[in-house]
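Starting off, we have a lone chain in the form predicted on its own, written out as structure tokens.
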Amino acid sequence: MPKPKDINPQPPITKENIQLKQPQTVAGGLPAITSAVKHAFREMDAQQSIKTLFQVNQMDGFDCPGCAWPDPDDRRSVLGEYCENGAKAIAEEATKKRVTPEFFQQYTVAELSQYSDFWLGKQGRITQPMVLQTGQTKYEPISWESAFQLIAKHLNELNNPNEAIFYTSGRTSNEAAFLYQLFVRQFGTNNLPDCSNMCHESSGVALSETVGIGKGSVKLEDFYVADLIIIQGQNPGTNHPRMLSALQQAKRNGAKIITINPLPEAGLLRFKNPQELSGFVGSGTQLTDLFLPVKINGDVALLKGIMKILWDEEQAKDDIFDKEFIKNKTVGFEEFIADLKEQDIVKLAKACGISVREMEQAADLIMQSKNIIICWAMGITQHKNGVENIREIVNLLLLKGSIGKAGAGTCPVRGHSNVQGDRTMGIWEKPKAAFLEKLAQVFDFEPPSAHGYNTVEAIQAMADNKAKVFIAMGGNFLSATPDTELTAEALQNCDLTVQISTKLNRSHLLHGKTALILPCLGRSEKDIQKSGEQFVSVENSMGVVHQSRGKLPPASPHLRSEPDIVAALAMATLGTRSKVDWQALVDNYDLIRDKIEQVIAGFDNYNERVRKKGGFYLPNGAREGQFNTLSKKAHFTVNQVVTHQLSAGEYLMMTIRSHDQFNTTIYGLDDRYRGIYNGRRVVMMNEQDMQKASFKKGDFVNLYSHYEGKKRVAACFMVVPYPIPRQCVATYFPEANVLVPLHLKAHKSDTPASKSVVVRMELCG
């Protein structure tokens, strides 16, 4: 079998011919349309492109496999309820290109690993199950039945069920996720890590502690009646472009917007709506009223500074805080204020890089506002203090009574289309006792109660030879996780790795002694089972559960749906040990939904309600002002200011997406909004820092991180001057994931701290 050194876990390291232009200051408009059309027509013919895109996010169509931004409850745009990056996601899935067994015969795995992630993804849809047997160098076809028997053999020969790890991507439907966790728990383990562990786990922990539910509290219509929207550590122009339409409408209705982010992003400065005439002429809509370019991970210091100003004003005017809400609905206010009084505003300003005057401007906007929404994403969660960051956000909302009413509340913006639904369905390594009790009652078995591995723990377990089988329901585990070299070695320690996928990715190339690729249907494709055509359901960022019905013919007659794959795997592995009629469930997905209704609260009359246009909202106590904490009240918390003590030549690095990618899927090599073209190995750096380090625009550098005595290297990154705070730098993932130590993670949530990695740089040869 090839050793790790023969197979490249990182994308090829080359000095790319990168072209630099001025960053853009407006998002959307004609360039967004042009880009969407170009990508669609490149992968599909014109007729299929138009027909497919008009079905995306429609009430009788299929849910975009991209982000989890909600669709309007009442009406959907007749021009198309999708964005530029949504069109790219659909084009990637509906492509006419195919990865056949003949393709796999052309390349060894080692040869494929020398290609870029972009090239791998562009080869097309995988058409048949493939196996890489122990000692072989090329994948070969395998029948579905043989694949299931091979997996069952490996699983049933383990010393105990906890030697298997079952990973889940946020693309998976409610129906597939529910069956998956049921199979895994009947097998005997809670080893159910998922992509939530790497993104919004910090949000779930912090919100559960403070307001009693690990989800956001707002609806889409709340944006239209908000007085103030604060967008923190988030770049919606690239990561959630349809959010820009909601922000545009909010501005037209009189809302103000504060943006808090280390980088100025085009999508938060100005927006041209491609579905309006103003999207083609004029200057578009200015979105941000106040931009605060905070230092990386300076958010707690900034929020404390703003709230200290608010406290001082409250002492003078006695009308800034919502005292009735604080008295009746919260606990911990006295301790919070005692800490706030001790803060030095000048020191806070230095810690966050925002002047006292700018803090006062933010405080003025907050004082004028009764209904406040705060949105955030990975720029807040992926730090050692990610949980504390979000608890401090909640503190500000509680001071203003801005939760549990229209136009106000928490809004963690999820990055994948059903990542929130997966958790609702039970994809969690730390299941609650009430959920397990229901599962036991409905399916007549004793679920395991011991907590399983989260993502970080799963990697360590494989590295330590404590886990021998790894199965991934979607995703690109290697490229999504931190510490790339260690993760690659961990996967190669396994006896068997299984990837349930639609397209080729790097996780197929860093594999166990035996490896399987099981190709599944995409979100856009028709799913025909014994009882007829099926639909699946998903949950968006705001807790709406709705149906998704594929419209395209499958890319290959050999594809199977994710529920079908899970059911077949369960039958092969569990046999008579399971009393579940797996075949009946997969023959008719209504039966799966009936079982979900029996197990999970909020899904009453599931099959009836999910068939209604727009779906239905799940219960959300915080949305109603009911806080399901132990005290039955919302909690103020005391959170420490984090200061990164950087030595000369050290920088705090955050990993980010380019505009031409979604998570680990690379659509192209251009980051149009940031003015970076034809390459991805770049490090964005403050010009004053460049001068001090004697770096010039276009120089190539190697980046180094040191943690727990280990040196990690990411080679050949072009230096790009960019308006980013001093001693802060930004790079793209997955290229820079190699620098993120596995155990550099958030307290309580274990989310990898990919946004606060201390690095050094040297010119590369």
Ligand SMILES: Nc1nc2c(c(=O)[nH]1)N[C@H]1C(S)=C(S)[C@@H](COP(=O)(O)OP(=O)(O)OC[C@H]3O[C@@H](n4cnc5c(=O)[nH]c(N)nc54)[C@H](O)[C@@H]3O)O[C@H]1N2
The other form holds:
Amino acid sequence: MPKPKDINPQPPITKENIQLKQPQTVAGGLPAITSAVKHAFREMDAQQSIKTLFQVNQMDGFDCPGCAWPDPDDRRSVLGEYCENGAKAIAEEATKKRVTPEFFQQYTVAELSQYSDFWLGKQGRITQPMVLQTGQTKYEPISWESAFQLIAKHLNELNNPNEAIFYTSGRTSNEAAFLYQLFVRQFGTNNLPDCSNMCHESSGVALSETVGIGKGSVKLEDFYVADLIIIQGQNPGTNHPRMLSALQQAKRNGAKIITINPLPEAGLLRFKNPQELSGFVGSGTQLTDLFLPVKINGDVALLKGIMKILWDEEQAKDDIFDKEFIKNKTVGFEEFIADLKEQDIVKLAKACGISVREMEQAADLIMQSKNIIICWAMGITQHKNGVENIREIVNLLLLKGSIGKAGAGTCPVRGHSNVQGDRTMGIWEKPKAAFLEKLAQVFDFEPPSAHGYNTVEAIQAMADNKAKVFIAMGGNFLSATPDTELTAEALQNCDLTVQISTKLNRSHLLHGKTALILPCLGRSEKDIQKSGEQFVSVENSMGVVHQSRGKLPPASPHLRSEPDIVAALAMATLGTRSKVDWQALVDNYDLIRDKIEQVIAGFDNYNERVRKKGGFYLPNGAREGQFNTLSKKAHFTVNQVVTHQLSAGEYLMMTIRSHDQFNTTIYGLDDRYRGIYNGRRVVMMNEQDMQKASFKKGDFVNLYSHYEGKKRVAACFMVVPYPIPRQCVATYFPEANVLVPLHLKAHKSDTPASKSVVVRMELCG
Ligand SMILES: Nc1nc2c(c(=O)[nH]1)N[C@H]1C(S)=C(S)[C@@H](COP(=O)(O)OP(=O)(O)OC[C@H]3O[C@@H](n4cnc5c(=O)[nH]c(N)nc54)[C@H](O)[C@@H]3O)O[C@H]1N2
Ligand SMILES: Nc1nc2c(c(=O)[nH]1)N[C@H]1C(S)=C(S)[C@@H](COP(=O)(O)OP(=O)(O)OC[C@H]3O[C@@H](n4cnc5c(=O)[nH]c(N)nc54)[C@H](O)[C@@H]3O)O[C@H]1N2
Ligand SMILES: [Mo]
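Can you switch from the form predicted on its own and show the form predicted together with the ligand instead?
The complete assembly is shown below, putting the previous chain first.
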């Protein structure tokens, strides 16, 4: 059957009417409140907005569906522990608007694909299961039962279970994730790619290797007693706004902050806390003491430069490094120092775009500090050397003995609110043998041991016709992954695509020969099963497992919870092949938690402890100074400096988030802190580079990437002069994903290198 060619994998390519203002230098304050209220009121009525926002992140409320930043243990604001962008996330889910069968009747899929992602998301919550039958152009309603039978038929007709792919996005609860991986493994495959593959996979790989646990080591309280906090490749003002309150408290307690980022992000410079009275008056708290505008992907060079200065000082003063710690707790120090000695500081400065003088300032702050926390996010992980970036961060912490004690440690700041928990539950294409053994023992079956596909491999497999069924537990696979046009073809190659979703997105439109949309409850909604009202649990960025209880009435009576959908899918597909009593597990989620307790370490008395105020911490060796590597020590590593040989007219592009989006969900068209309004197709560029290229502010350009002989085009982006290092440019994700080659990815973690894509630009007509 020919594939529909008239379906648009990309948002509409038009010249947008973008307005530019000066980038801001302070985050939060009254504008944050105003924006939160505006977004909430646009989707809900006033009474509902206020009631809903007050419930967020309260001990007995629901977990914010936004980011994974932890909640304060005791000092939760009565105003509701939410932030501006949390409010947007909730408004998006609690919207009064609905996508009904009548809606789907009005548009063909091709017509829907002509609309922007912003428009698609704004149509509201999906109310009923929908099917797009082979050869049809419109989605039609289908009963849940028929939908499950259809999926079961496709799955059971495959030649091999490895021809099916089961994606997860990180909003899925522990309970749903655990059932999902159990179903998939009983079906017979480890094809469980997840959004983590595109996110903190590099952190997981690097941290497991060097400190023996793929998660961060700090607790929230550590921020309050740290001497120095380094924030590298992360934009908390937009993506983790509640982190700014922790940073403010840290500053008040005397900590210093170094920011390493190509952009002077407003949230890192100064902060007015919207939950304090002083947040409305005065000039706010200065956060960053030293800002190092590193070139994109210059981080290894910069850290090496700083550490070389520290080494020289250590030679002179002998009290800079934590020698006790290095001797007792680490291996690889000699090799690390031997490499450092070889480095030329001037070359390092050139490679990262930070002067030796600035590196000395950073070294001074580090020398004065005993307890150091380093925070990082996508600016560090999404490079070809993402894993090495993090290993170099670990080197610095190890030199100072800054891991395994109060006020110090690693802090990879997670993205999705339960992305960390999903991995803990076994959503992983490379499960550990010990985990599979436990699963086998508790559920009496033989799980597959061969590794499955990660995200990049899954796309390749579908493109190569090696996978025929694609099922997504949340997310927006088409728009979140690299190489949009290729991913579209890959999905269109499938016999069946299934999206378990709350809201409409482009992945519903780039579909397999047959396609299903299964609408589910959101985090904020009441979940009632046979034994009564249920709650679910999630794990935040710092390893705290706690409950989340929906409070709002479901958006439609037809919605089913994620655990319920998975169980029904398992029963329809596996039938008597499974010995699991799926129905009993769904009737009472306590029984799911009992099973989790039996399989996964650290969940003892799960049902009891998760009901305690604030939940419980999972065990974390690195936090206690115990490194569960093969050598039982933390590892210094030697990492190469990367240099990008850019010719004239070539730039290194990073794809980043605006202030008005959650990944592929577009809340609005403004990036308030960066002064960019009413549009998203922009390329931020250094003014001197603009002059050199003869581009003027407001010109429109096409962007090109060339990789392995293939030319990729992203058309019609407005040039925006911006304080960014020379030969570096920034665009927004997902509009620029079309330029990110599938095979441009990090060594070892396969994380797409969506922060270092070489591009060229040409004026467009
Ligand atoms: N409101 C909101 N909240 C979110 C999200 C969202 O989209 N919206 N997404 C969630 C998810 S899934 C995630 S993973 C996180 C993402 O949170 P972030 O990682 O903060 O998100 P990005 O916008 O990708 O920002 C990357 C930052 O790294 C910088 N950067 C880019 N390249 C480099 C580099 O080579 N070196 C250094 N030092 N810096 C660099 C960029 O300038 C930018 O400030 O946020 C989560 N929270
Ligand atoms: N170029 C570039 N690409 C990137 C990135 C980048 O920085 N640059 N960042 C990467 C990162 S860090 C990540 S994490 C991925 C994100 O990738 P994904 O997690 O796949 O994408 P999201 O946009 O978060 O998914 C949004 C969709 O999830 C569905 N949804 C929302 N809530 C729920 C729920 O409770 N249940 C269910 N079942 N569905 C729900 C809605 O239908 C919504 O449309 O993107 C990656 N892609
Ligand atoms: Mo993420």
